[in-house]
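Next comes just one chain, in structure tokens: the form predicted on its own.
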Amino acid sequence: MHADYTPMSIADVQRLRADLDQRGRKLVFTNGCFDLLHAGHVRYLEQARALGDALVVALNSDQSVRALKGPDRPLNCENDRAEVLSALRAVDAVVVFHDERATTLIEAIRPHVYAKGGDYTVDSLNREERKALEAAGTEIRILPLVPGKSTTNTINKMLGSNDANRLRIAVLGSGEGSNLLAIINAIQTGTLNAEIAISLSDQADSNFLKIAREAGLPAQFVNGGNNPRKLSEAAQKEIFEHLERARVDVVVLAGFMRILKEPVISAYAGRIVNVHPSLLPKHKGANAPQLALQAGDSETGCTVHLVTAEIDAGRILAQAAVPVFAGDTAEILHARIKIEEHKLLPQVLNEWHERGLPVRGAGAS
């Protein structure tokens, strides 16, 4: 390749597709960031090329990669990434796109075959992209991953044990974001030795995301699907990808109202914490302050605990008690509980290493 290399345009790829179609041949399409090319990528692209007669790679632009992976990515600029990809024998064309998703490109190109890595299933593909593929009549093929070969693993090896005591945390929330703000304040005042690597919300207009963005944090909205209590399979997968890209030690659920399942629960076993507004094991689930009032409790409080597949049943790490007063409503009681949550959660995170709890690459699954 030469210095003035430029990627293909959408119109170029449309002409390529039309030519192949006229000759009864197939255009294979895949997409990704490819910001640190490794053997896993090369083998995957060779497998994808074998599915048809030409392979087009849709490459996330620098702007798109930053939106997906945070301000410290991509590692290489889009023109360099496109040039390197184009030099591979398996790749026939590269086209750059600026959205977070390749939906518009899929609609424009209408590939015969769509290839994706084995960390996906058909059901866990992004809902918009899958809908576009189905509308185009595209065959979807899931290809196996190369074990141990990933961008995240490569970056982790390069970083080594740099600042090993500082936790890299992800914070997930659905509402006002008061616990997120408490964590930010604790970090800024030096009472919590951590950094927020990613913040995620299932509510696009949440105050949680507003707080995160005003603080200059990587902040992402994840469309959780139609069930207000459960995440779709695609959303579970998308959250997992954000956590992996951010190289997270600990996942913090701070008012996150949907249930985490696979693949996050297994991959981050022992590294997911939740703050719950009751003294567990009493009053599990939603509306805990109201349940305390209905039970006539004289005392309730908050609990920071590890998250498992069973709701509010993981190991209790710390608790703080709050009195229940005559005349309390659920809202008044919950506000008093939150004051203690804002103290307890940063404290537990700051003591993570001292408690012998796992982190990334140190005994965590």
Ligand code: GRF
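If you're wondering where the values come from, they're calculated on a predicted model, not measured in any experiment. Numbering follows the first chain given and starts at 1. Only the largest set of C-alpha atoms that superpose within 1.5 Å between the two forms is called the rigid core. First, how it differs from the form predicted together with the named molecule.
- The rigid-core alignment places the CA of Glu340 less than 2 Å apart between these two forms.
- In the core-superposed comparison between these two forms, the C-alpha atom of Lys131 has shifted by at least 2 angstroms.
- Comparing the forms between these two forms, the C-alpha position of Arg258 differs by less than 2 angstroms, with the core used for superposition.
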The other form holds:
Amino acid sequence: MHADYTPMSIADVQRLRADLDQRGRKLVFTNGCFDLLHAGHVRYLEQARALGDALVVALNSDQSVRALKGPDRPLNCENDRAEVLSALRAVDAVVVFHDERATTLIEAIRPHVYAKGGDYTVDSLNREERKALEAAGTEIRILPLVPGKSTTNTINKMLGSNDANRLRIAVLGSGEGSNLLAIINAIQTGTLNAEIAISLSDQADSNFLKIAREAGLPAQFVNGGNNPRKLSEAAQKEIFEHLERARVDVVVLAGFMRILKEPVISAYAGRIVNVHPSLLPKHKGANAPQLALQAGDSETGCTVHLVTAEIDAGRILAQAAVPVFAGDTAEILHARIKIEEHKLLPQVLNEWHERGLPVRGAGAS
Ligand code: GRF
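Could you give the coordinates for the form predicted together with the named molecule, as opposed to the form predicted on its own above?
Starting with the chain above, the whole complex follows.
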């Protein structure tokens, strides 16, 4: 097992190419997403490898897979895809690239042979890529695809008829992402029949985004602007567009620290939930565990509620209480509350879905 597997750098591949060249051998290059590996991929890579003496696979990064195939992909994050690919007999090296096209890599590596899957002809290759290949004196080889084997086919088969029934949720967060993880776990263990269609964060380096990416979820950073509690108008719009593109049924705010306004609030009225670390209506706003301590409460907890234009004031869907102990700090108390949040939030989503969600476009109840 390679827990800390790292793909090859371009400089490493350039050295490999120079070494092969010196020995009169050939470097074969191909590129792709290789999201859910199937026999078609394996056969294709074997054939590509047979065209020379070493095979380098340029793997599309998560960001470029999303740009090419939409927000539901990739299913597996780039490090996992690179690790799996590099374990194949036919593959000598994997390098991750971020553009939609492999032009820059082709220019840097100047492979002896370029292999491409049979849905292309030499003429339908991207113009820029083809120019770079011709400039490098690379031989272009189109390999036949294995009929009936494709990632999309595999995904459709796995989804089966249950797909139509599955709740498509968006999760928005700014921080630790422990509630996101609780939702992921509930989906994986089958206690929540849902799919995270998009995860969004206003914090580029948040643990929330790290968890989302490691789980292979579509994950996006949205620049919210300078005010840490507000979202710029452009960001409000950008979030709305992400939600629409991902066709979500429900929006879950799981530690999202900025205030969501129009157009999302109206378009998703009655379908946006927030989890808050207090027994609302007590202790609205930020630092709720600290407020419970300052108030001398002997009990506090968490609330899952609908989101409306007024902060922490929408209809309460469920609550769970926890005791406050002498000597509690805000951190200790918050950690105790979160244990309940992690059970309550997936449970509410599931029950809510089973009882029938308000249809798209319905007003807040
Ligand atoms: C939770 O306590 C939630 O109630 C509050 O923000 C916190 C988010 O925690 N709104 P995490 O990022 O899910 O770990």
